[in-house]
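Below, in structure tokens: the form predicted on its own, a single chain.
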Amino acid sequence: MSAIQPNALQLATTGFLARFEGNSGLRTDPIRRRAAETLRHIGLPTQREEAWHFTSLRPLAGIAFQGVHTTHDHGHDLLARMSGISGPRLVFVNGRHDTAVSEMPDFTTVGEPTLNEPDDAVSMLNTMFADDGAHIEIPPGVDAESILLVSLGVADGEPVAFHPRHRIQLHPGARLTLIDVSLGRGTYLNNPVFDIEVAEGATLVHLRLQDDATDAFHLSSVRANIAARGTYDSFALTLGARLARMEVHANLAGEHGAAHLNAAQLLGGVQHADFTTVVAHDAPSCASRQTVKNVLTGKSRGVFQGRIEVARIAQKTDGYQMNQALLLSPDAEIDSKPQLQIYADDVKCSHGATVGELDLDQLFYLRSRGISEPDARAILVRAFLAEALDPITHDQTRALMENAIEAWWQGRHI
């Protein structure tokens, strides 16, 4: 790594924490300061940190952010994209609740969140801004069917970075899909942090649709506690930001409890995106997927890095793990890295990874039939991408997935 590096991001460190410094009302808070103050010492992560080997947040140091400000702009433009999804849904624009855009869920509040300590440099700087988020929490044995959560980025003047937190509570047997999308334009950074408690016998479905501008940065953290009999199934599709970093960690803390931390991401242009991952089987007879696809174009790269943990008392850990990549330009980067960490003796893990091109015997085929070279090749990326939106049960988001794939393929031309 160069030396410059460290530098550029000790300069993003410092833009940061001069806007904390200069926010009486948020140094008030102690949990806040301590956060300031490790970052501080420890600053953003660096290509030296094994989590972040494979990625760079130095293009964070050429912008000043600023913090969030008032709009008038309620983003109606980009929410049209979601007249199709039915039901309550709550609006953050700019990182604060848009109560005349939302429709708001019951079992749902909003306001200033409850911080806990982080542990590590994206979270702290979450913890140092956060000032507005959801608080969803359904109630033993109901089925609150689907909420929609939006964030908007509007940022047509000078950048901006928001800070949602949200947390989301499940108590036993309760059930909700929790459909959640991320659209914008103009330059700005997103990064929200999610908490999440799945108790016993609860199931959150949780749908992600990452399509930010082109312009943007997106840094996300979703930290998931699964109790025993709970579910936690989630799907993260990346489509937009210039920079992207997805990290889900899922604890596993109660017997049969399950974890399914599938995504797929289409990139071009000089996109990057990484997806981290790391499943902690904490307790006996848990089972994890993961199955990760990865379409990439022009210059872009993915990153998928899944790691499985299992504890000694996890035994009968059932644990699988796959990345497949289809490169469509030879300037086209994929980096792939799943891990095992086993310490019980009982288990049964796997993990893999795959990486090639568009079949040609296939797109002969195709076009021997009198399709066109454009219509077989997007016929191939489509079924390449099938198995991973298959666990996409409801049928309003999984038009919404679709339909953002196809703006996303008709854009590139390819």
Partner chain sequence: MPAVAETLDVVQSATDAGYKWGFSTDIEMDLAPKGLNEDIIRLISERKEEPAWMLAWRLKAYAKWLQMEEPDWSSVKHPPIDYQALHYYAAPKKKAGPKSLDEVDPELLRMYEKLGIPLKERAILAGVEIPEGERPPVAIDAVFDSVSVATTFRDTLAKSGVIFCPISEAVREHPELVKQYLGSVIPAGDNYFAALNSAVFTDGSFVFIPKGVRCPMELSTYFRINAQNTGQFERTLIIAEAGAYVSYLEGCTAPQRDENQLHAAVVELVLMDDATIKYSTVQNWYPGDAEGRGGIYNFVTKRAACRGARSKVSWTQVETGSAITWKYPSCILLGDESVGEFNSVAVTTNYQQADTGTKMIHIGRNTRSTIVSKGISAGRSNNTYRGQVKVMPKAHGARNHTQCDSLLIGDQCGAHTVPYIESRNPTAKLEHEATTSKIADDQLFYCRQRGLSAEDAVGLIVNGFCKEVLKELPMEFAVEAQKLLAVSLEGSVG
Second form
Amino acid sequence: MSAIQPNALQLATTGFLARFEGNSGLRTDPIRRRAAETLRHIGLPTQREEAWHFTSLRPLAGIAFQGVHTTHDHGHDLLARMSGISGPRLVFVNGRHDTAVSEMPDFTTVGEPTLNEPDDAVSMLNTMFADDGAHIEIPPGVDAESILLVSLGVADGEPVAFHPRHRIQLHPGARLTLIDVSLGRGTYLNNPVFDIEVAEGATLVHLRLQDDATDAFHLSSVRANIAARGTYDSFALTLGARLARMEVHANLAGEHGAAHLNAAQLLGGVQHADFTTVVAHDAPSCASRQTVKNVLTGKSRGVFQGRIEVARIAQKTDGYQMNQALLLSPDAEIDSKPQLQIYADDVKCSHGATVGELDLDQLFYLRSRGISEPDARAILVRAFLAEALDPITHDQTRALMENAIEAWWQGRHI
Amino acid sequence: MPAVAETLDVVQSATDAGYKWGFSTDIEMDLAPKGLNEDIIRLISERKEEPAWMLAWRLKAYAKWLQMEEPDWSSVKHPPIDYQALHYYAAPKKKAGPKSLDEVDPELLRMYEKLGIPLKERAILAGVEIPEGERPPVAIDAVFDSVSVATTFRDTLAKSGVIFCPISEAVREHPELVKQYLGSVIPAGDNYFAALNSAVFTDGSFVFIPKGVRCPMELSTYFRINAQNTGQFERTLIIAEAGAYVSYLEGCTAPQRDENQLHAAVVELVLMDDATIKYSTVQNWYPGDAEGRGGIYNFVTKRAACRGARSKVSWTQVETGSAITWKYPSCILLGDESVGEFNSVAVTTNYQQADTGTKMIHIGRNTRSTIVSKGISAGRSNNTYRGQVKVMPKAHGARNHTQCDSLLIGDQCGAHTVPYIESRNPTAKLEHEATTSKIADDQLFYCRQRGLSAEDAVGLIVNGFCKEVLKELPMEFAVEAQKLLAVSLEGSVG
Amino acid sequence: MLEIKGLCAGIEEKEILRGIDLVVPQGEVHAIMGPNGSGKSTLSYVLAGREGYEVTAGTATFEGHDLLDMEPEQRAAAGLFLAFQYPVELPGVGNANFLRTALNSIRRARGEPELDAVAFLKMARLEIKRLAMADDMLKRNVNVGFSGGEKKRNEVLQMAILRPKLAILDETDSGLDIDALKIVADGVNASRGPDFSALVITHYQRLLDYIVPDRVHVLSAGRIIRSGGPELAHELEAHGYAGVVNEAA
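Given the form predicted on its own, state the structure of the form predicted together with its partner chain.
Next comes the full complex, and the chain you just saw is listed first.
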């Protein structure tokens, strides 16, 4: 374990608390107040905490994040990448809804969120400051097709921090594909929280592309409650940010629910990205599937932590988790902690992990067939990622993801 | 009634009838006053007739321990341990100190007989083969509470240059070796329990296998906690010089008592070029009764330093006892092409808690490690595998394969898997697999249709589940371990 | 030997056996034939005591003892053997160890002396030779990595070693090629004698060319709708189940 400097983190915590106290609109709200008090007490997590063993928030310490202010740059040009995605869209610039470039979807309102009380520091930070977000509520039995939710971070001067809070509710039998994209430039902290309710028989497909600016910080949390026969089917592609942590908590609360938490992290330079999941099987006969891939170049560090929790009541649980990492440079690092925590006996749970470089025999085989080495590498990396990407059935998003991977591959610095 | 439920009923009713080693022995004891302070440490050192440097080493460790806090990162839960309520030294009273086995208190010899530990040396004649069915000779060091009471076959071993003696004796007789290696693998301040052990360790075994020597027989230490309210803090140090080989076995039992007893051991292994150590443990400390009363708190630090190229260490453990097991036999793979193995069976029943696993630290080139862990949870117990595989930047070509399987018997227990997989070298290949399952109803029915009772069927299936690990144990130990598994599950599961 | 009267049984409230009447006298081999879903496997599981099946009416006695009141291992000790349609895999459990444990459990239950490892192996090797099976059969783990044919042969080997009074063969012929079928049939025939009875459950008449039964019963929708001599099997082969079922209806 690396050395711990709680002082740096205390400094960062104090910075956020000072900004909070300076905002009379926020500090009087009792829920925000309680979140701030708790955060003051516990502080931002240190690596001493088991859940943050591999990820340090210390890089946040030196930066004086400002609250949202009007920037000259609205970053609208960044939306060009989204041209292939049709349908309604919600655009947030620095956490604020931007009506000029949004196309309001049905069943959606935007504005100050309803807050609930979180139990982890990163979500508490969001709770203290969250003043805007989307509330999407799909009525029973309705197939709402897709909604594009774009977060643009644009810091053209001082570093900014924004904390959108989105609430996605699917009533029984409803369906929605939520395409959730973060882009930006400059130094900023993107700290969104998604509160998700999937009612009986409903299906939410959550496709996420995190391509935040190279100097940005991305700390997101998803809390999904899944009722009987409901499905939360997510894929997250992480390409951006210098320090990123995506945390997903899926709670399977009714029988025959399903959660798929697939992800791919493609990192280079000195990037650090952490994908942390907790799947709580709290009802019988639910299934969870996770396929998580890391491709690491440069001095990057990829982290995967996945915990499957099976409660006593959750008999007939089917839990599966696979995480694999390709290390493409001598200085890259992968840290992986796939955990099983099981209290029911009639379950089928397994996990697997592999770490290694590209298979030299395969590489040679491709080259012996006349394929250049760079092309052969590209083919093998694509093949490695395929398993995680395959479940994406939304064609436009699939194309968006593949283009993003292609661009990453072309622009990577090994 | 469903077969499994019935099995569980049998379990519940059988309670702790299964622990056959629960008797206590009435021996006149020399007991230090309760509590821990510098004076007690001085007293231990004095009783052991230690040189001054050893006392200084202990006091330094004690000072470190005072600065430390009990670790809380594992999954085990227990009421706070009152370190001042324990005796740190308990030894059978002796007249002048036994010079040979004939002088050992006959009561003690009877106890070891009862435990199935032969402390008599059977004559081995050169060139005569051991008749079939008879056990090959094993040299035994018997540690009773705080002291070693007997070590067998020492003369035979000495002929090939092997030193096998109580560590307290090694401190006096081989100070240069002890000074060089003690604490070199596990420094006194490594962790809370290692620091405590360094301050107050009382006895344990010392093994030295000189260059190129293959130890002519298996070595074994048998640990027995007997006295009430006594902590046992043994210390084992094994040094295998270049090309040496030794197979070492460790067994442990304790009487059935209502209060918890503390056992905090430290085991250090040092391996030079091409050396091999096979270290096997059958841990059967008293696990507590069916209500979770009593039992040993077993906090153990075991680590091997593979300093030499191509050295190989193999940890095999069968853990059935203790109320709490907290141990992670580890391998520091420093030498190029060195090999670390960890094979573990951990069975928990009633209210037992086990948090056990290993650390494989790959530092040298082409180092290899394999981990096979089989956890069986029954009753209201919790069984955790916690393991780390870490590949450092220079460990080119490192390889690890990990297989962890958990078996749950009944729906009141827990099985947990917490692996840490960390790689900083792209040429390393690591694979990890874990599964959790229960004994399938059709397996149980198949066995019963063939005439096996539900209990026998469970025992058979569990033994099959553990086979990969059991086959790593030396023959006689494997048979013992198999029986032990069956008995543990009889007494508290099936 | 085996007497079944008005046996009704089912699984999860679904009635499958709807009043079976059947007597298998000592020393006889009876065949039960029937279409898929007629209740053949259910009958064998109910007789062997597999959990999950509920007997709602009727009786089954074995040498005069109430079979339905016994645990599976007590039935085995009494001399009932079920050759499984799908033999179960036991990873890590050696075949020899398994069989010796089984045999000694049964011997213990009967008050007979147990066999030590040496005596057991001697006996088991003899049986393997007699059945023309591969020597490594005993060394391998129970059914793990066995082909379909090997699993069935292993069932017959177990039967030969455990020497039951009544063997129920549940579709032992399914998935076997003709050579394997002969080996299995030879194994059963070798056991035939005044102290051995068998209930051969099969979908096809093919097996009955090799194990010629004393009686043939046709099971349909949970009832025995016809019984006859070995010629009934040929009639079924010629006209199919439909003909026989319609005739009975």
